[in-house]
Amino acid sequence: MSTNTELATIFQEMADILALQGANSFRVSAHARVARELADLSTDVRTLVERGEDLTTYEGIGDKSAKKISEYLETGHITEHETLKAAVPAGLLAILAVPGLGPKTVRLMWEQAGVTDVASLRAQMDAGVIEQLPRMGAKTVENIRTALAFLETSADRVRLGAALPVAESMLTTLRAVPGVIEAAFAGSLRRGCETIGDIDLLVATTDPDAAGEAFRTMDGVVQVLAAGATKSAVRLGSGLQVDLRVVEEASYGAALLYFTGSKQHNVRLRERAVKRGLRLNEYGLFPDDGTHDEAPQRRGIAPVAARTEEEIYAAVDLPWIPPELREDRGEFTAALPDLITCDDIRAELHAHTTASDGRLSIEALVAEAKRRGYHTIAVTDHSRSSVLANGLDVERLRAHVDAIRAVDAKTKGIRVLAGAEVDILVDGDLDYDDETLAMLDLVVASPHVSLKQDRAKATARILAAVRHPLVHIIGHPTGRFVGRREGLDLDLDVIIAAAVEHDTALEINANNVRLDLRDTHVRAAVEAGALIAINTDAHGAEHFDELRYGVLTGRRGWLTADRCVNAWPARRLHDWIAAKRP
């Protein structure tokens, strides 16, 4: 685990324990904010301190938090963290992970029912104690049991690529229901996050009952968790929870904005509204008379804006902010970029054929790329060290290059490049010698093995490939798998600086299992002026559809088409590729 991850975990635990103790909400949110900032840092915090950088220049990290971080770097622990942990049963933190149980409820169960861990929670439910607590009841206990069972049989988070097709399918069904005017997914899914906790759907309709009934009876639903006029929740056979909110057309934009989040973005937006004498909630943006605690919509107050997100942002003097940027990471003060889209992508520069571990012939791969309107496709089969992927030795590679160039010569309307995905070996050497690399049109250099090297060795390894004059792209630079494998622990600032110096592109591997680089790394690369490639790593025709996950990751990293080599016109792309050849 990296230093940043370790510290983020500690600060989040402090926030959770403070919430359990009923501490001031400012203290709770302050610790949680530091945790988020540390988790999002692309540079190891230890490196920042060693460079003499002032941690308080990073948003959310104040003097006290910076001192705690320094304490951890010096001693391996934080005194406040140890003190807080000693004040509550350790098992309560595990209970907080149960969907639907917040700090207030967990504290109630702890203080009034003696619940200290999951085992005692189960025991007290079996004894009927939990059901008798304030604001609980039989239905709540049943939901807790269901949530516990779900946690035991599934991961905490679901990959973007697993959740998005499910949401789109459900929306297709809902849009066909009579009375439905608008329908969309919201939450972290709409923001393009790499993993999601559950799916949030939103519909505006003239017939809420019909929409709710259609939702609750869809194919795949195995349990109805809630069934109300404005909110329903179901569990799918996969274990995934899906929530539906039903709203009036007049407040659809406000609801979409609210339920899209992030929480931090919404807080900042509400603060901005308050400064303008307004009050923002999920029903709209209202004038704030400051005389009532009761919500303005309940008092018949007409909203200033509510129908669309655009008019709400405009009313607080902001342009519409794309969902992928709504993370309170500078989107309120910076000039918003024209983010890259799937339509911008004109080339695929990392794809495999049956020569290694792909399922398409050269001709079939080229035909698929041409069908999608690309001007360039690079055939990049594995190099010899990838034995399990049927990697090519030099003799096979030469024959393969000849075959690729033969296809290129006879194919109109698309350029076919002879390339390879070349393993970056443990010591930083490449899997082919320079003479072999020079005969290729394009080289994608990627790490595949020994992904637990220490930070210094891992950084030196990738750095050698970045600096190699014949390498164009570093493929999936850390080698991580989302939620399953952390990948190489790299000093990304050093890698990015070298990539800028040597005009080497860093890849966002669009395969939803990888999404490597991750969004925060992309943001750091974009700010430094590095080039980014978005490739699908296609092994079959259907893998081209994974492009959208890479584009979403790029958008979360503030990537524009100009910085993405796959979006360049053919002449510009081919000139860049040729510049790295003798």
Second form
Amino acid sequence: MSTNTELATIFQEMADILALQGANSFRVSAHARVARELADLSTDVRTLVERGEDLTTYEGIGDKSAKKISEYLETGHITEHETLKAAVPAGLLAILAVPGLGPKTVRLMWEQAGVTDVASLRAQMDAGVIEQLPRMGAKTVENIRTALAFLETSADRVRLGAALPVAESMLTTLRAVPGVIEAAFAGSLRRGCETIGDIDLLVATTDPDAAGEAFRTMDGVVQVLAAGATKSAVRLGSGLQVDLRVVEEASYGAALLYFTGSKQHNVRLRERAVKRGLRLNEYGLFPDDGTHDEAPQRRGIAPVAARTEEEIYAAVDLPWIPPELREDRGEFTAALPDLITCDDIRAELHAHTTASDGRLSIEALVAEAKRRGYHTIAVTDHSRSSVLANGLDVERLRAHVDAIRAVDAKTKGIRVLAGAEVDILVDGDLDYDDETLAMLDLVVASPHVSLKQDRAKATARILAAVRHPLVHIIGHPTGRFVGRREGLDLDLDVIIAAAVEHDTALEINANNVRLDLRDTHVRAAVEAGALIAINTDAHGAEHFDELRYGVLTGRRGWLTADRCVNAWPARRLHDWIAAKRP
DNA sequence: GCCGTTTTCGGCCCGACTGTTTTCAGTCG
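Now that we've seen the form predicted alone, could you pull up the form predicted in complex with the DNA?
All chains and molecules follow, beginning with the one already shown.
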């Protein structure tokens, strides 16, 4: 685990324990805020401190938290954290993670029923003790049982690539329901996060009941979690939770804004509204008449803006902010970039054929790229060390290059490059010698094995490839798998600086299992002026469709088309590629 | 605990739903 992740975990744990103790809720959220800030940092916090940077310049980190971070870096622990941990049973924090159970309830169960962990919670439910507690009843106990069973059988978050098609399919069904005017997904899915906790759907309709009913009875729904007039929630057979909010067309923009989040972005927006004498909620932006007992929309007050997101942003003096940037990571103050789109992508520079572990012939791969309107496709099969992927030795590679060049010669309307995805070996050497590499039009260098090296070794390894004069792109630089494998622990700042110096592009591997570089890394690379490649690493025709996940990740990293080599016109791209050849 | 061209103290976003209650606390997003 990286230092940032370790510290983020500690601060979140402190927030949880403070909440259990009934501490001031703002103090609780301040700790959680620091945890989030640390988790988002692309630079190792130890490096920042060693450079002499003042951590309190980061939004949400004050003197006290900065001192605690310093203490951790010096001693390996935080005294306050130890004290807090000693005050509550360790097993209580796991109970806090059960959906529907918050700090107040967990504390009640601890103090009045002796619950200290999941096992004792089960025992006390069985003994009928929980049901007798204040504000608890048979239904609540039943809900806790269901939630516990669910937690045991499912992973916590779902990959973007697994959720997006489900959401789109459900939207298709909802759009066909009579009365539905607009339907969209919101939440972390719309923001393009690499994983999502649940799917949030939004519908504007003249017939709320019909939309709610259609939603709750949709194919794949196994449990209805909530069924209100404007809000429903269901669980799918896959374990995925889906929430639906139903609104009138007049407040669609306010609702879309609200349910897209992030929560932090919304909080900032509402603060901005308050400063302008306005109140923002999911029904619209309203004048603040000082009456807060009842919501403005219930009192017939006309909103200043509500129909579209654009109107609402404009009313608080902001341009429309793309969902991918709504993370409270500077989007309110910075000049907003013209973010890259899928339509900007004109080239695929990392794809496999049957020569290694792909499923397409060279001709089929080229035909697919051409069908998508690309001006360039690079054929980049695996190098010899990737034995399981049927990597090519030099002899097979020569024959393969000849075959690729033959296809290029006879194919019109698209340039076919003879390349390779070359392993970056453990010590940073590449899997082919320079003479072989020089024969190729394009070299993508990627790490595939030994992904648990220590930070220094890992950084030196990737750095060697970045500096190699014959390498164009570093493929999936960390080798991580979303939620499954952490990948190389790299000093990204060093890698990025070298990438800028040597004009080497860093890849966003668009495969939704990889998404590597990740969003925060892309942001750091873009800010430093590095080039980014977005490649699908296609092994079959359908993999080209994964492009959108890579583009979303790029957008979350504030990437513009000008910084992405795949978006360049053919001439510019080919010149860049040729410049790395003798 | 954090923050400040109104403030270094006193604020800190807003509403729906559930399950328990006879008016609301807790949780969630």
